[in-house]
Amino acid sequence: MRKIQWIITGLLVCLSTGFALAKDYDAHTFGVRGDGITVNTASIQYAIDYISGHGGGRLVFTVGTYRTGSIYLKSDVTLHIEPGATLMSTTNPFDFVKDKDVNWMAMIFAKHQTNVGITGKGVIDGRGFETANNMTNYIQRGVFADSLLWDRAREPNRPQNIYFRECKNVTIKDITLKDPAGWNQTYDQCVNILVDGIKVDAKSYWNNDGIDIVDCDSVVIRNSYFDAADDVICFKSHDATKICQNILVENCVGRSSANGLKFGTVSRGGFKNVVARNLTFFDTYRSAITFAAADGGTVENIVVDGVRAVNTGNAIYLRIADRWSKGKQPVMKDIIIKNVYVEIPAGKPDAGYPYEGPVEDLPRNISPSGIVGLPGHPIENVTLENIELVYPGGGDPFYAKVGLTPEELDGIPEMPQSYPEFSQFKELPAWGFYIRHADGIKFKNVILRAEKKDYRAAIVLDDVKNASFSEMKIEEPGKEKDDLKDKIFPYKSENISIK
């Protein structure tokens, strides 16, 4: 793991330096109006083109509301949005470009540019609820072609706030991003990205992620706050020939009606050399930490150090699947997760938010954390250290569909092509951890606490090799005197050490 620390140190040095800009230009100089009425798309684009062609600089938006459709940021230009200034969607979907290269709509694009950024204490407002519903109206009237999955426009046909593709030296600092119509901000195959001190309020419509990093190299995300209807900090790999790598995430707080820190679900290439530290999640519907090698990708050399999550549906879910791999072999290995505290409620953790996670089929007992590979594709070399997970317990045997007999354990489906998320199996025979198809699992100083007695085992192992459990505490009412070995159930497993 020394290699990761060296890489992260280099990232901080390189990205903290930023880039020199020639001068500031007031947006009003180019006829841009902040009256909340004028559509400024053409004027803003002219200003960007002019500044890029004249040595670079900052396009400064002072107090006001600047309506716009799609604009394209160019090399050596930073949009600087001052306090009290807002770049706002027109809410007319036809004011937004569906870019032919990325096949998405966005308010602010940048493609193949160098030294670009968005800074300042101002706001980018996608007015997502209105914009998305206007698009749905056009689709229903036959003006725009879309299949209307679940009676809403597909994600690429709803504008994001930001989409940067194949850019180098990107700085996003201090701004507030709110209410996109689809995803919020995507950085796709970019190199050298600094996201620092931003605030995200993205819960006005479906699929409002906090931030999406796709196949990027050398990324720092830090000191930021996210409130999202979908995943908070999400890394994806859309290209089987690319990989997300050399990443630092630190000092961030997030709330989600999906997951907190997520790698996947699209994972064609993969993710490696990542450090995530000092993260806080709350009222989060799915997992605080989840990694998926679902599409033939590799998840490798990951360190998560310091996570506190309260009122969160699941703590940790690591999963190998096989959806769109096209014969490519999935890999997940060399993962360290340490210094984690999670409280899991009995009820729905995001109840009452505008766009909640889906209501699961009930009755269903609370799902355990999971480390779940596939036959022939085990998850390898995972260390969990200094972990405390608090569960509600109270598992009801009248709900349960799975016990500990060979027939029941063998009957748990593999589900290789299903969407990989913690409750996909509905019922599992463990309340703390379910570990299947894994090799080289180490638990050290892990505390599992159930607030009520649960009929299930605390930990179930199925086809696990070379696992060690040391300095463990498993606390459950009514089972205080049970031996630790009675609380960890191995099945078809070998070389299991319980101390």
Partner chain sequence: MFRIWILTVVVYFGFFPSSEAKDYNASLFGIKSDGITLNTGSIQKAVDFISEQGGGRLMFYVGRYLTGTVILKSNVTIHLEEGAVLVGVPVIYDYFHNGDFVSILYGENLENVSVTGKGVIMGNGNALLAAITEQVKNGYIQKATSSVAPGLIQLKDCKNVLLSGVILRSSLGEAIRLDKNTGITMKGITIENAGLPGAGLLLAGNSSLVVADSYFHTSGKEIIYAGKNQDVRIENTKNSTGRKLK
Contents of the next structure:
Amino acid sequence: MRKIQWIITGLLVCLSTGFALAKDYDAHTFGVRGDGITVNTASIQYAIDYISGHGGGRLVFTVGTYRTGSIYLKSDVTLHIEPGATLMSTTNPFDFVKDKDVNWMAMIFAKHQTNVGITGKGVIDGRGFETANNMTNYIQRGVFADSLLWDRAREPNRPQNIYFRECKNVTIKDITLKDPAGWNQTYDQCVNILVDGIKVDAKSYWNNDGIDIVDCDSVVIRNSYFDAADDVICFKSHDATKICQNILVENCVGRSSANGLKFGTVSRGGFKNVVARNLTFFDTYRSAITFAAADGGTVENIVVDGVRAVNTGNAIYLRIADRWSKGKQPVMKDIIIKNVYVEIPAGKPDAGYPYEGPVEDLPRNISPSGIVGLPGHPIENVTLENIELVYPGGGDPFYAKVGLTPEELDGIPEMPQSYPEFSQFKELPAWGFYIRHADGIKFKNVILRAEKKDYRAAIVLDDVKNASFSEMKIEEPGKEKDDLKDKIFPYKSENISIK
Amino acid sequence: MTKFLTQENVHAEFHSTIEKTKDKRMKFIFPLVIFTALSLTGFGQRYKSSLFGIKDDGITLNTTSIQRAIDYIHENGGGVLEFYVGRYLTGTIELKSNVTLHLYEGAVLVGSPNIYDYNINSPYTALVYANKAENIAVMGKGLLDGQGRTVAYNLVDQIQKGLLKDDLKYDRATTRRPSVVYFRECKNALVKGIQVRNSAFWVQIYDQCNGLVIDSTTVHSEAYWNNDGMDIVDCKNVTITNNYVNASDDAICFKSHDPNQVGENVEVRNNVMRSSANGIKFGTVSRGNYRNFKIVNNTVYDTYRSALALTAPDGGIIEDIWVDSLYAYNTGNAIYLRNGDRWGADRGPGEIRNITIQNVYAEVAATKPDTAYEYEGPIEDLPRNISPSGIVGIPGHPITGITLRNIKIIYPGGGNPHYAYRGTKPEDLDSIPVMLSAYPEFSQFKELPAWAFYIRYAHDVTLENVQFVARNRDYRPAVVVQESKNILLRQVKYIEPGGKKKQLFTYKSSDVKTAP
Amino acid sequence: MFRIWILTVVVYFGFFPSSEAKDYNASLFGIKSDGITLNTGSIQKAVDFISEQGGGRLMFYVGRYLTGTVILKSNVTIHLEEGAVLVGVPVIYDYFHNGDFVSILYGENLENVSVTGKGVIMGNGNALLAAITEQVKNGYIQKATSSVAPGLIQLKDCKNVLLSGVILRSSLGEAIRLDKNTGITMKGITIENAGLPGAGLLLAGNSSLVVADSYFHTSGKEIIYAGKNQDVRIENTKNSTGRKLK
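For comparison with the form predicted alone, produce the structure of the form predicted in complex with its partner chain.
Below is the whole assembly, all chains and molecules, this chain first.
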């Protein structure tokens, strides 16, 4: 762990050196108009090219609404969007480029550039709902080829707000990112990224993530606020030869109709050396914290320290799966999660938000947190310390039931090919934690509290080796015997110590 | 020295003339109409829209709640449905007898962008419609916004996907485009004070209504194609007063769709308008008759076609029309009278007779008058130099009994014969097509042989105290009279730079007289 | 008999326009006639799509269509019905520059390129000139304005070109520029460009060109010949003073 701290410190020093003093260019001087009507794509592009070719600087947008299609950011150029200024999609999908290298549409691209940034307290507004619907219309008319997935244009045909690929020294600071047509902002195989003080309001269409970091090295995300229809802070690994590593996430607040802090789903290479601290989530439909090694990648050296989540559907979900591994061995190990408080509601946490998460995997009672590996691929060395999880309890066996008999426990499917999600197994036999195929699990000072009596055990262990539970507190009203050993149910497990 | 050299003189002349020429033939019942309509809206219980759960957030679709409110008020003896500041999204609503919609300042009735929220299977497709209702009104300082461009695009989208059938003439939907207001066969209807804007079609239609007052409204109709300002179709006892109209198609337009109907007793007073088509227009669809219209003190500016156009191609007769005090600035054409033989069927060609037009000042533009307005008029009928005003009948059905008095029209002149040429030789004049069934438009003949006024197939026409000014030398004479008879030009003056030339040319005409 | 045989062969090999001349309305591609929506992306998509489908006409009906540079493709006809106006956007950066070629409609190495109809292509020359002047003043454009002045139609290395009926107005550069094309027919073209510096027609290295029944009103020269043009016929074409052009 000391190694991680050292890396993070280095990262911060590296990013804080920042840019040299750069020249400011008022966008208007390039004929860019903030009238909300003029489509400025070509003029903004010319301005960027010009600034990049003349020693770099900031292209400054003052108050106004600047409509644009796809633009490419170039080295040494920062788009500075002042308060009251909005860079806004034209909503015409034919104004957007599907970049041939990344095979995706976006409003602001950068590829192979150094020292690029988007700053200022203004807004980038993808008008995603309109843009996506316009795209669907052209697909239905037969003039744009797309097979429609779930009756929506496929993700690459819906423009993101930002897509940076293989860039170095990226600064995203202060801006508000609104309403993309798909993913919101993706940084793919970039090095040295600072995301600081941004606001995300992304719930205008399907797949509206907050932020996606794909196979990047040296990333700081901090002091930011996210409200997203899909995952909030999301790390991915698309390339089996790459890895997403040396990451610091701190002081962020998020709301999601999917997950809060998520690593995966696409996880071909993996995630290494991550510190996530002081995060708050609320009204979040799925898990506050979730890690997936679903595609043959490695997840290791992770510290999550200080998470508070209220009205959130699930606390913690760690999962190994074997989806697109292509022979690679998935690994998940050396994970410390500490100082976590989560309140899980009985109802739907994201009810009433636009683009609510789907109601699925029913029937099931409120799902427990999970640490679920695969046979032969256990999740290794996970420490949970100073954790308090409040569940509604009240699991009703007449609605859905999985008991503790060997048949029932063995009857829970392994689902190696499935999309990893805390609810994927439907009903589970525990209300607090379900741990399966794991080795080296340490629970210390973990409080699990059910607000109502539940028919299930608090914790179920299945095929777990070397687990220790110390300073545990499990509270559930109406239980006749208040003995930890009755609440923790080991099955096919060895070397379990409960103190 | 003529006293017509300045605009002020013209105006002064008008006011004295207005007093002298009060028309005693016309028996208007307008004051009565206004009285009944206004008194109606003063009475009746008042209902706030929130009572019916109508939401002002601009997101909630209120169609059914507003309709319920109207039905309720209608069933309970009538009254006023009040909308306060806010945005009220709605699809088609039907106004019923004895109900007033009162939109207070800041209240906007917003048309749903979804074409299926409108009564597209009705012939009266509109945001607010009424059919055979009595004593209805829409008033207040609020706004009706049809969101017409979005609605029209969404309609085209449904057509392009094959879900609605339409042959997309001119690449636009031919049917189903909603108006903002459509009143059919209503009695005592009042529209007052409100702003009407953004229609997918003609912005407001009043069809076979009796007793209609449109007063002090503001019309912004530039959202889409065919955005007329107001269409008065086969209505009786109408006053249109104190309105401002900005329209991408005709501004104030009188139509007749039914050969058995007569549009009559209409007063149009104190309106200001601009159009990317015509200012005040009769037709084009003109199946029934028009009579007894009084059009007084109106201003037309930045208008692409004619300030005043009377067209009768569909069998209807336009007669007893009194136009007084018309001011037109930056207009493509001043006056155009034209009948034709288009859709008249058994009725045969349309007729125009007994028209008086007096006290007119018009400035015709050298460049496109509606440049930079939204939905500009099309560039068409080229090549032609600036077109003259015209009275153009058809063989066997001349336009008759026309008096033009106290008129001044200023033209840019500058006609270039190498660009487009129509001389005054017999073969040139005989080559001007008759165009019996063509869409009537001042530019329809392309190049004409006169720069100021072209008269053909007309009888009993008097031009009295008329002045035509060309700013630049033109290759054409000012006036050509062709195949007409009994034409009197008294005190007609021509002012054109570049020396004297013959300004009046007559051809195959009889009894063409000039008098000092 | 011989003729029938030829026809049969032609039909058999599919040279005969069987997939030809399909008409596509502009609205299919969401091209807007409101005069304020910048349609470049949509018109380009339409041209590309029609070309991929084997060719046809892109139909513009009455209305104003704002656009920047559209790159033409083989077998695609831009058809402007009477009243349709293709309006050049007055922003220099919306025009695609290829060397000293820059125009609203641009084509290179194509076959069967047509612009037809009675509509108008309008360059918005004065507004564009003002925009360019401002950019030069701000120091963002280095070259003299003349070398970046967009024209209306420019074609290079194309075969079988038809320009018919359209009215070309207010072009900042040459209204039409033709370089090294073969088989060009221009019929009933009206160029109204008085008050702007651009010439009417620039011809460089073309072969087999007919200009007929046209009218050019320009402040600059009506026709500029550059390079060697072969087999050029100018028939019944005059300028604003009535002089027959050669």
